[in-house]
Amino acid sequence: MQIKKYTDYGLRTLIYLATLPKGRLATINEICAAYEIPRNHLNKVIHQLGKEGFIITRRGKNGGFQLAAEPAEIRLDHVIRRLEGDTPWVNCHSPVCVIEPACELKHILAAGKRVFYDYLASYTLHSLLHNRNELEQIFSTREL
């Protein structure tokens, strides 16, 4: 499995806020700049991130955006299950598969996406940040 660069961009975006001060607001130009990636598909990462709850957006000229929460409190499976969809690994009817009444693999993938999810349930946005210090660093260094 392969997360879709839509939820990578939006990770990145969570990580690059948590290493802001606090109360500071990063502008879509920053992230972008910051991680060599296009406005047009940062906008639509920012606008879902925004409508999760994960961060809040001011608009406007002093606007800009921020976590909505403490680093601690944003699990990782929430915010990778919102981004990606909660759709199934496999599907069995598009195009139809004529095994599908007797194929387990559906299930097998099914009880696989729960212990993924599971397991993530066990990490929060805090938890990228062990190197913080490390990441600012990289952060500072380019050119925002």
Contents of the next structure:
There are 2 protein chains.
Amino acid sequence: MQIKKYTDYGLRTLIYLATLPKGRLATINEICAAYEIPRNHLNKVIHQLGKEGFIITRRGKNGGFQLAAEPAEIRLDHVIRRLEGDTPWVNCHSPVCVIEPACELKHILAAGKRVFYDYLASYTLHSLLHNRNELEQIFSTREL
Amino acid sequence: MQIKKYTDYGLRTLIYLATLPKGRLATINEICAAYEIPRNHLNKVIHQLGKEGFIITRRGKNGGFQLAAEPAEIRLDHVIRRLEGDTPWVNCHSPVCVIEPACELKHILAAGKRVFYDYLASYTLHSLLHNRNELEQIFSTREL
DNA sequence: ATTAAGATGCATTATTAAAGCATGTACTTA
DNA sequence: TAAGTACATGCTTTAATAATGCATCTTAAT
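Target state, the form predicted together with a further copy of the same chain; input state, the form predicted alone:
Next comes the full complex, this chain leading.
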């Protein structure tokens, strides 16, 4: 019961982008360096962030990516749901559970999951920028 | 983002026990047979269920285990929290995250986790017995 | 053309859950 | 009190999946 690094990396990327001046593109290498995370994995995360419409990517020389919307418009439940994958939190098949047709558990856990994401829906990328100055400082010192 | 089979097996065990006449002991072999799950893994689950006080175990010949309380007294949040382990849903260390001191994410996810378990707190083992007759029928036909 | 960026697919490694195995300990009953 | 049966415990092995690595393709600017 923990979000994947994959999802974590995606959120970190969005946080990084949100601290940049509007219109400025970041690159995968830049983010890797800032967080000291492996390029290959981040590569896939960035790709999905683009596919899902959270960022706008641009290929080719001088390419990169930027937020596709204002931080306050990017909801955490959306981001996490997409990156994490939206499968049930209990697996009643594989292997098959014999009481599955009579079992209430899946419904209760599904509702619990809904409650969790409903809560996250009250937060956006903007909510993660509370300490924006401190964040910017961390990133700037890392570029030395 | 999915509960472990370990936790699942624990819940299934409690459901099974709840369908038995009061005072009747079940054995690990019995539960393995009912659900067709591996004895070795279930072994550990049962042990923890006992340690946590959800069931009362008795060793030796004619031993076995039974619920330690009424189904309505056994809360799902308690069971799942214990079996699943109660670690944060995001790992900010290992590897270290450079923005950790300035990052709000962990607090938001911790609150989301709380909301999830608070929701589960409104359900008990009794809530899982809605289709008790059907459950009993499934178990009885499996014993043939 | 050349270069720099993301896109894509496949292979490998690392992590952790799941399962297996062997043996210990407690308790019942003949 | 000996035998048998059930849970307890620790260690090992396997399986599943996330994470990472690598090679190459595509796109766009210069």
